[in-house]
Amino acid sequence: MDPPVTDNVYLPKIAVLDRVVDEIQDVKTFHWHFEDAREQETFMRFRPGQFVQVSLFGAGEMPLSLPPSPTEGKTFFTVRRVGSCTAALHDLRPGEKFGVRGPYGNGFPMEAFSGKNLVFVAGGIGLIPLRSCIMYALAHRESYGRIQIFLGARTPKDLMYRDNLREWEEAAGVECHLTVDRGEDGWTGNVGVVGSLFKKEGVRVPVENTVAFVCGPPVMFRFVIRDLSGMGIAEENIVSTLERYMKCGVGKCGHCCIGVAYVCVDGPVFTYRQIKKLGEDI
């Protein structure tokens, strides 16, 4: 008898680009679907915080976060143009094809956070991996306590997912606070680093029974961690994602190894306590 056919984890599935949405300068959102409808159905079991490996034929392969929540029934990436692979993706037109394999990684354990207050803190494109968690939490609103979103950007033009921001600002039981480093004509919101939002009048970040999600540039991360720790939020209740060049995605190539951990398998989601133990300076 022939041995059973197993799925090749290194073989990408064919995806088709549907449409492209401009977000901010050099950042676009790419909506797509699998050519095989069965692959699409299976893929929608992914968890918030997981990632995929995307193949641009003739250019290479790269890891990308999944910003949609599985509750939305959508597949898309949000990507900044920074290198040859991202440039190849930015040059694609609707109807063209590329490869996707995954999802990979541990993801955010949203079910384990049931009953807790959720505090989301993002800087710039750090909102990309957190968007999935926010949308998941809103789709299961009854499962969580208070939900607070703190988002910082360089300028008002650098605020991403504008439709979602309006939705979050208007959602019942959700606090959405925005700030920019430099205000422009017409901007009436807060000006300052994202941590300055914690000190705004009327803002109170709960400490007890709270999980804080933090994603953004390293300098922003360090200051936000200091602020959250100063409030009394424990290191094991602060979660983030680590970014590394994850070539295989399944813990075989060693490119993403940090100490005893493989970011592609043990992460990319880690608590701040785990990050400190790894000796990682972010």
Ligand SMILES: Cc1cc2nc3c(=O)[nH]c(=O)nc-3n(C[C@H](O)[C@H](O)[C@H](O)COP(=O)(O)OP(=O)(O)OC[C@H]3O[C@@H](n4cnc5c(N)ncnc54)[C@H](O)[C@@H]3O)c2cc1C
Second form
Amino acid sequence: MDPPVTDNVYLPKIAVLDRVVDEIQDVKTFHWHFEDAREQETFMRFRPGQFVQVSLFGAGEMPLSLPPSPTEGKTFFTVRRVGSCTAALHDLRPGEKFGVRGPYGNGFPMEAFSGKNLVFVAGGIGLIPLRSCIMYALAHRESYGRIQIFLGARTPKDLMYRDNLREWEEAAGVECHLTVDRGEDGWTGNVGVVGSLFKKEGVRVPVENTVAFVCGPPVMFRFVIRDLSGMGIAEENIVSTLERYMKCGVGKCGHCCIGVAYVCVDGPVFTYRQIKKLGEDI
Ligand SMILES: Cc1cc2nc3c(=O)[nH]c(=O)nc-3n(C[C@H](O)[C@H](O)[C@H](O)COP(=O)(O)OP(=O)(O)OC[C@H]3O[C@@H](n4cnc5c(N)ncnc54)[C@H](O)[C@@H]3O)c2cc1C
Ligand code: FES
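Having seen the form predicted alone, can you show the form predicted in complex with the ligand?
Next comes the full complex, this chain leading.
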């Protein structure tokens, strides 16, 4: 007997767009919910760092990270408009529908990091996947040691999640440092690349018992890795996400393979040691 059609892994669940928030130029946050409330409840078991396949009817399907932490009870994406699928999402109006399947991928093993110091380093939209981990860590504050957040953007206008940035800057037990490549009138914060924050007076990145989360453009990634390694943080204690073209998202089609690794199921979260072993140049 044929399996019921609901067992088809490629069949998306219907989601409804609730509201859209402008973040920075070409980047918006889309709040949504599943049409079927039971799907919403099941979905909320996702892990920080996992992703979903999102279908825009008539345009196509694309992988997107989940920036909320499951502890927030919210579902949203933050998306840069680059091509046809992202444009179709940007053009949706509240009340309109799209498809979601997932969550997929390994995600960050936040429970395994219990008791460790967490250092988050993000450049630009690299904050999207790390936002989930930061919110998760803050919701389980007692489970972790020191929490440091280092964020870089091109200009003050390119800083995303401004409400969260304010919360993190003011939160007890969190050290949040911001920098921009180019300051503008009214900006009184640091100017320089994100790595320049490590050398700021009063900043000391803990090296022992630390996990560093690094996400951002390749050039930033390379320099930050050099800085963190120079401080003595081991390659297996640096974690990041890899972005690859994906089709199925479930280890079937081979589109996302790097050597022996399927980024969609073995990743997208990898340690820097694993990334180097895969021969990946990011
Ligand atoms: C696991 C994962 C999570 C992602 N999370 C997010 C997210 O949270 N927010 C977000 O804005 N984007 C995210 N992306 C990237 C997003 O999937 C692509 O931007 C999207 O598929 C582009 O589709 P499009 O039809 O709009 O553009 P296309 O017409 O397909 O492409 C437009 C341009 O984007 C480039 N591009 C397309 N896909 C990728 C990709 N996977 N990696 C690098 N370059 C690509 C193309 O080379 C082309 O230059 C993620 C990708 C992966 C693999
Ligand atoms: S996207 Fe198909 S195998 Fe990974």
